[in-house]
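Next comes just one chain, in structure tokens: the form predicted on its own.
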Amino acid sequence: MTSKKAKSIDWFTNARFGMFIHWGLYAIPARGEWVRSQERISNEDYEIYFREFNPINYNPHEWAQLAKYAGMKYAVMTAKHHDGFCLFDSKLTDYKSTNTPAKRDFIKEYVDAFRKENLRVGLYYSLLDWHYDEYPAYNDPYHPMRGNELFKNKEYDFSKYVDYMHGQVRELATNYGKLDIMWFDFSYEDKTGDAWRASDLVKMIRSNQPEILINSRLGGNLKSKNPEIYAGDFATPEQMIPTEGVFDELGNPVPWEACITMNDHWGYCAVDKNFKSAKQIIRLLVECVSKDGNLLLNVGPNAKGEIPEESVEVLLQIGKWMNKNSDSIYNCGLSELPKPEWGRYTKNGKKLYAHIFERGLGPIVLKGLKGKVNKARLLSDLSEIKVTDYWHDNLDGQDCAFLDVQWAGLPDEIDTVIELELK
């Protein structure tokens, strides 16, 4: 990795926590962002939402303040999703937010608002496009008009679509100031790598945005010892966390970011109330960091432009925990110690953070740390915790240090963090 590339990814691997925003016309039917594909809705029948879209309560400054309070350091917002609708003022299509009753460039407002809060900004761009006329439909596995006889004999010039897609990405890379992330979604079957003219696309993006990070969904193999130019800067496991992090063929760590939903949809779904708790999400964040990864947590605003109350409530609870414990997240990563039975470790230099999820009986045992801990403090208030290398006869001889805690339960049921200063 070149020093310039390493420098530009440093902020990302230090940040650890970001906000994903899935928003568009699909907030009106409110059945998730794949509604067109799942219900096979034609362009004509979907048009009603375009003519109606007017999110009067869209206030990206509030979104940015919420993300910042929750402890997030960056955000990624959908500039265009699979339905082809653009939340930015593209000169290459009429199918954009500036032509809806809203008459606003929502992406411009987003990047300005998030930058004002000193958050890094990223844009999501869908490689698929179910609205564009030259995007193949009949034999495509996802297109709303797949298998539709009216499209069976339709001729396509896919190169026209690829030209259009490159043109739109160029607009995003040149008209919205410095971008920190370009997040593509997604490659499949023969639509991968060269089919997108991905090498040219990446060269164009980097010529306009030299420090930008690009995700791994243009195709290629990021884990190869000689990855393609378009293989990306970081891997993007979706709705799961890798068992041991992500490594290339030579065993070197690969930067990665798990993207997860708060409920069961990315885009707003009115009936989906299956929200994860703040406790679940904080522990997922800790798991990601303990494996050298990031967490990109999604919100799906509604048709008025409001982040759902349930999501806001969870983010506020996460923020409350982060306010006291973020030293164990930012700039932290993998420790060389195996996963302890009571929780997880994260590490930053000489500081080792014990994330205690379960309170057993007696002392908290730190395997492999006998004689290695200088001092221990409860991170939330920096109160002293006694640390000793000996605990009664039956545990002598083991390579362990012991935290002599006086609590019957945990001070913080979500995650009690103890900062260990190593010798």
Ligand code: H79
Given for the second form:
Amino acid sequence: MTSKKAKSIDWFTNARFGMFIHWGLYAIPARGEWVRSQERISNEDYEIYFREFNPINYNPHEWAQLAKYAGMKYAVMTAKHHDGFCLFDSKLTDYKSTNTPAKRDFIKEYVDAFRKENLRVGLYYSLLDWHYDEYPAYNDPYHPMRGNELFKNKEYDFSKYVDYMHGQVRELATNYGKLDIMWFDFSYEDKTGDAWRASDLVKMIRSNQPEILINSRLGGNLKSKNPEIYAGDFATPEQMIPTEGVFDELGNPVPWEACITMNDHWGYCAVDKNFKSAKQIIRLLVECVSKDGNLLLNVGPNAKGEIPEESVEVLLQIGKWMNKNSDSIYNCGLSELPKPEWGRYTKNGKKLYAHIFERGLGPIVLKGLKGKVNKARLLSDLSEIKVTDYWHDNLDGQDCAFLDVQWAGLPDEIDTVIELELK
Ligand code: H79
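Given the form predicted on its own, state the structure of the form predicted in complex with the named molecule.
Every chain and every other molecule in the complex is listed next, the one we just looked at coming first.
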């Protein structure tokens, strides 16, 4: 089991950088994908968006090209979010994009477009469903109708919802060709593991998609010595990067992927202009890789089907950097060396990449690498950098190598990468 998993996950741990796409009816109110819950909007009141949804500029080929240019290797798109609206042509509900004025299966178009750019494709599927009648509302902590007296005595047959959910996941696993990732969101309180009939769900998915990767949000403990069938293949820290990566109980590395937003919302939010800079995001990506993890960076397209300009701008800048420096990202992971003062290390075999975030003064000091560096080059143009094993008046001890750089400031303010060829 473990070795079988290990094989099909290699592409993922080599890819390192992916695009998360949160898109649905909530793009119209444009106050984020939790708008229904936060404003306690009823099914009836939310219906106006269903009747309106017509994203005339939806062009997943452009999204795929942008993801590709940014250096991303895969994508994950919301087939259904918590609001229950389906962007795919499900036979099990009328609440789907093919019944809106758009009349399109957006998931079909997405998988085709991204595959065409040689990007791996994943689907996000929400375990929560605020539209389906049998999903508990009154006592649920998140449902828009929580605590609403009108729902107090309503009866729910949760097993009907679980049947529906399994049926939809089966549709996704059988009607959209080879999927690389199924990304479930999320388990809470008693709604975890067996409550979702998660073992059967995972068996069904894997029988249809033998190489698919499944995230760890169906419940269970991925870090255990004997993880449950439904514990998944990779961990998903959200809006944070684990301090030292993720390891199981035996100390073996667990594949992980940090998912982060560019501003402060996943779904489109018209007034949220709190965007991170390309520099911040590139450094976060490097941090993930330096800890053996991936970065899944979100975009929230608007009601016209356009990725916000601010996000496009940042992705283009990331692409410009990746174009020169992606050898220090793809196929790379953690080095055994402790985090250096000036930035981060990533490593691929005998190639060690020094990501310099802070210029400091004088030589770049490589602690622990005395006598171990064959060659050093600036990754962006492969220009030689002199390495020495001695520095006059060095008080740092005897184990250092030194990069005799001649710059006053950093050649690349975002992240100057030096490729070190180890002996
Ligand atoms: O799909 C994205 C989010 O909608 C979903 N997971 C990512 C990938 C998610 N975000 N947060 N959660 C699930 C957990 C719930 C957080 C909450 Fe809240 C805190 C719910 C209520 C308070 C965040 C802040 C959402 C509304 C306010």
